[in-house]
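So this first bit is one chain, no partners, the form predicted on its own, shown in structure tokens.
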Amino acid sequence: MPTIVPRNCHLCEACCGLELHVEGDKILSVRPDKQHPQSKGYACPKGIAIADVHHDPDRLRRPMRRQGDGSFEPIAWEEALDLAAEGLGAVRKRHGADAVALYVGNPVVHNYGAALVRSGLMKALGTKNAYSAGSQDTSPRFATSFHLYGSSFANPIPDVDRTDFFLCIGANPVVSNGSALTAPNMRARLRALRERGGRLVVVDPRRSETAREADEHLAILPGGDAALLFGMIRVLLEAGRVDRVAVDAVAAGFEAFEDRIRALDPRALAQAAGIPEAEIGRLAHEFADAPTSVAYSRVGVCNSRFGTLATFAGDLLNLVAGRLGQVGGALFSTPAADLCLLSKIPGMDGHGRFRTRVRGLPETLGDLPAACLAEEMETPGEGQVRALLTYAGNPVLSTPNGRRLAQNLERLDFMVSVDLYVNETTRHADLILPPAWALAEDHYDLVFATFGTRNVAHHMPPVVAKGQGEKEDWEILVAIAERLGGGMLGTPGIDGALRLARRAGFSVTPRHVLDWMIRSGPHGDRFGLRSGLSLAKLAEHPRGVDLGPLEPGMGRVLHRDRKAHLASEAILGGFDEWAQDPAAAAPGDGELLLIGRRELRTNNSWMHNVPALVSGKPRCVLWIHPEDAERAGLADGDTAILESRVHRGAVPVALNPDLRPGVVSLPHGWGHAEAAPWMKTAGAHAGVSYNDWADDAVTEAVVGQSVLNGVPVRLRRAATGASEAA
């Protein structure tokens, strides 16, 4: 008889509720959970297909060692873990700790165990060369929050369910269901906004799925977000619409920006944004006139040349309009396990504390910009990266100029990957250590409770049992750390006590750390001193506990004066650089600007081996406006040659009038030809990698993140039968 197991989906930030019908180790079906307090019966196609990864015959179940011919053979776990530590340790001994690098992929934020032991692994490696998927699309948000509010995790959440005016910039939440915004079924939420008389305005270079739901769509020039937002702030300043007393009550340092913003040329801002000056003025007044309003920006903004400054400008607009910390505006969550408190631990949070060896780009939240990884492998000298450990990441497809990185992976002295598949990155590894599929682990949304539109807490047991010999993600990472002389948390005293406890027969796991965080957190039971949450309490509520709506105020701000700090040196420096030429992102003669796009059935690079998610007509096609296609002599279905500074390759073309003229769009996460021997479905729908065209020499002004939005390219019709890839 099948058992129905409720579980939050861990594939994206929406955290939708699922019901999995399970018999033994088989998942018979997956359905949306109508009783889930947040998603209420909604789930996207990825969530419904989650069991296909569990049953995928291409998914690795045993450690694999690469052979001389590039094939892989299984080996035993203890041997594999010993070899992993020996290989990393040997490079560290010969060349120093910084010769070993770590790359962590997006799934780490969906796995609380791996997230909690990451610091222990870093301490054991002893390297500063840490990179992550977050340094590809989120560092501007983290740095903005760190400087403004004192914690990278203090993220203002748009109060979409209570606002009257939602300004959505560089985001497509109808498809993503939110990014740094946990809000299942955003289409329904946005329709509810309009049904109650509210207004939705979407700013995007293309008429996205979210823009189709909007009252108004403004087709901005890629990279023009800072110009639009500072232009709106300037309009409000000039019109006397900024309450300085109210601003000074919640923020310090506004005077450092006021004169700078007033000095901006509104015509230059309009040119940089590609939006008429009058439209910027109208939008500013509509935003301020609405009873409540909120500006929300995400990946499209972060991935531009001045992504940190534009992210900051969105928060500043909310602040000067009186919307920051207000119901219907931008609010801060109060999660049960509060990651903001980790920012109080020395060394756990920051920006610019150290820099890359070659280019001198800064770290953000402990991660260096992944755009630098290839050059750190290529450039001789002390600290040259000679070994790499990847966890749940595919940087060959997710970093700019990925072909260059792939070439460097082949030259490493040693590489080990903790991953479910042999993919475009892990095929270069000497060892692949596959964790149990996440449905065989318990689950808690540690990170995304911080980004929720409501305060909720979910702790859910495993859906299926681990297979024989399988290990959880955290067990693999800790095993490597301990073999390198470290421990689970990276704090010698605590790790030593944990080892003693284990010898005495007591097993301490990340689950115990999580329980401590919850019990000592804002909703916790203080270890029995009051009524509140613990993991034991959450176990009584398998679909989670609703802790109420986000509350007004600035209580999440961790600066000692409890104010937002506007005038950080990093942000001011970025502003002054940008203000010298706000229109610098405009395309040159004959150039188009390449932007990415997110798709509902795609989860970055790693769900393309699921047949249900790649069925139908090919989706890895270059969208081009009919006017640009005519100039290039291209028709719908043609093959074109797309060329950037770092790459030239063939792409299939589809005409799409939803794009702003001068802009072309290609989805990210494809390019599976090299992994076809091991990922058969993905290989049969290979596509091309968007990031091959992204230039790793061009980085964001403040945090050094990759610039993946607004890549200058040229386009022409492919010569029949010619091979023009480069």
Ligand SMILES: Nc1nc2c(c(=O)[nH]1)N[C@H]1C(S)=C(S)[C@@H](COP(=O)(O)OP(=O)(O)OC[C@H]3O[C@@H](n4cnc5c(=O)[nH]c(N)nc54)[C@H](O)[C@@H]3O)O[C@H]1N2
Contents of the next structure:
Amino acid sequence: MPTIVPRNCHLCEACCGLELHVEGDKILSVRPDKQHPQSKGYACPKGIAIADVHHDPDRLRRPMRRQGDGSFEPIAWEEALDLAAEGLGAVRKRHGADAVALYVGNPVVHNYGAALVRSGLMKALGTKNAYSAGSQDTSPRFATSFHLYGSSFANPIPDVDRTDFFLCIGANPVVSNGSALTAPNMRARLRALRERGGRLVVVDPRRSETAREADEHLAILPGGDAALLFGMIRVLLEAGRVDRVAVDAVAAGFEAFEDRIRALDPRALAQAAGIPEAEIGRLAHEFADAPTSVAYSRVGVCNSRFGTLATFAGDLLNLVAGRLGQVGGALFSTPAADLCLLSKIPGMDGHGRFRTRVRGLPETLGDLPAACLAEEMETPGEGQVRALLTYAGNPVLSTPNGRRLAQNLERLDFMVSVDLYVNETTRHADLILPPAWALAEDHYDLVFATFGTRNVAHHMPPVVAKGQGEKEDWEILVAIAERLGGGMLGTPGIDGALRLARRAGFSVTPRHVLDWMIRSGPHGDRFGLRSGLSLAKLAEHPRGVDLGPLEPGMGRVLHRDRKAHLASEAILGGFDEWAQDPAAAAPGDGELLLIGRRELRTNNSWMHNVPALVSGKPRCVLWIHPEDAERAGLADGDTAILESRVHRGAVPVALNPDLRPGVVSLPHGWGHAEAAPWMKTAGAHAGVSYNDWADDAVTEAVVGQSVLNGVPVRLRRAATGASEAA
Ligand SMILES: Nc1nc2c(c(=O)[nH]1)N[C@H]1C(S)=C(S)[C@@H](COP(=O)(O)OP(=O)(O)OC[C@H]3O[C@@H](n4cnc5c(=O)[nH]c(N)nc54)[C@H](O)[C@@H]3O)O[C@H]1N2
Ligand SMILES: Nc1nc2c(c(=O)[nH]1)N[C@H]1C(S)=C(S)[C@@H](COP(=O)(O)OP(=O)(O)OC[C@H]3O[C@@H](n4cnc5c(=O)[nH]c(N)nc54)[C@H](O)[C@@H]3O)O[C@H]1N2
Ligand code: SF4
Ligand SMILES: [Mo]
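For comparison with the form predicted on its own, produce the structure of the form predicted in complex with the named molecule.
Entire complex below, previous chain first.
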């Protein structure tokens, strides 16, 4: 008889409950968990396919070493770890610590063990060349929160289940299932909002799946969000509708913006947003008139030309309308394990403390912009990157001008990847070290419990046992760190004590750190001093503990005066630069603007090896408005030549009237031809990589974010089909 094991899905931020039917080391089937308190029986096709990744015959089970001919051969773990540390150590010894770079990908935020030992690895490497998916995702959000609220993790969460007016900007939660917003089954939540008489307005250059659920869709010009949002704030200022009591109560430094915003020209803002002035005015009044309302923006905005400023403007709109810290507005969580407190450890959190060597772009939360990685490898001089460690990342497909990066990976002195597959990035590595993977590791949603619309805590044991000799993600990272002279957490005293404890026969793992965080956290048992949570307590609740709705107030604001600080130099600088030319992101003559999209059966670049997730019609297709297609002489199903500053290549096109004219859309995460020998299913559904066209030379001003939306492109019909591509 199979055992039924409840488990939170770790594939995206929704954290849905799954029921896995397990017999021995086999997962026989996966179903949505009807008893899960948050997802209540909802799960998407990726979650249902989670066992197909676990049992994927192409998933690596043993360390692999690259051979002279580019093929890979398995080697033993100890040898592999020694070689990894030797390879990195040798480059460090010869060229200095900055010659070794680290790139950490998205799945780290779904693996608490790896997330907790990352600082140890960083300390051991001692390099400033740390890169991550953040500069293609969250850096604008982190930097905004850092300056405004005093912690990168103090994330204002839209109170979707209680709001009367949800302004959703550059996010498609019906498909993505939410980001920096953990609330499974967003479609049902948005329908419930409308059923209770609330209003949903979606701002997106495409009439997205979320826009289809909405009362209103505003087809903004890509990159126009700062213009729209500051335009709305300007209208409220002019109309005397700014909630001064709320602003004074929770914020400092509003004066710095007041005159600046009043001085903006409303016609120029309307032009930059591609939305008529009257509509901006009406939207502003509707937002302020609603009993409760909240503005929420995500990846579509973060990865655009003025992403940080627009993210900040969304928070400012919530603030001036009196919605920050209010039920039905934007609230802060009180998670059991509190990342905001962790970010207060000296040196952990920040923005702009150091910069890249070549272009001088700033770090955010310790990571430099990945758009700089290729040039840091190419440009000679002290600190030139010559070795790379990747953890759970696929930057060849996920960062701008991925082809240039791939060429540079091939020239490195040494590269090691901790990953599940030989893919477009890891195929360049000398060594690949595969973890046992999530379902053979215990699980706690360390990051996403911080972003939840309710305070919840789940700790879930491994679903299946590790295979013989397999290692967990954190074990691999700690093994490398220790061989390089570092330790688990990167704090010498604690790491030394942990090593001694281990020698005395005690096993010390990130679980102990997590337990400590929970017990000393806001809901913790204070080590027995009061009743509260600990890992032992959570073990009594296989489907987790609900700690109640988010509380009103500015609970997570960590500045000493407990106020949001508006007037940081970084944001004001960004504002002044933007205000000189709010329409800088607009297309030139004959140009179209390329934007991305996600789709329910994809997860960035790495789940295309699951047959159930790639079956059916090819989905890596360029969508184009019929008017633009006619102008370019293109018909549905044609192949077009798409050209940007950095790349020209062939793409199949499909006509789609849901786009704003002048905007074309392609999903990211495809382009698997090079990985075909090792990922057979993905290789057979290769598609093309969006980021071949994205330009690494253009970055956003405040954090150096990659500009992945609103990429200027030109398009024409392929004269001789695909063979014409460069
Ligand atoms: N054009 C464009 N580009 C984008 C985006 C976009 O919207 N448009 N979105 C950006 C965003 S938001 C993100 S988050 C990034 C993602 O970009 P990345 O983080 O660079 O890459 P992923 O595609 O998430 O691939 C994850 C990698 O981790 C491996 N992996 C999966 N699970 C595990 C695990 O548990 N342990 C280990 N060790 N490895 C694992 C996979 O095999 C794969 O190689 O892409 C960004 N790139
Ligand atoms: N199915 C699926 N789910 C996922 C993922 C996945 O790959 N597939 N990835 C996960 C990850 S890592 C993340 S970070 C989240 C991201 O989740 P979301 O933040 O919801 O991101 P997207 O789904 O890319 O939606 C972004 C929207 O912004 C629009 N857009 C593009 N440019 C602009 C612009 O300039 N202004 C405005 N206003 N809108 C613009 C796009 O048309 C798109 O509809 O999704 C997560 N969930
Ligand atoms: S929505 Fe996200 S968390 Fe839920 S089942 Fe799908 S991939 Fe998993
Ligand atoms: Mo992401």
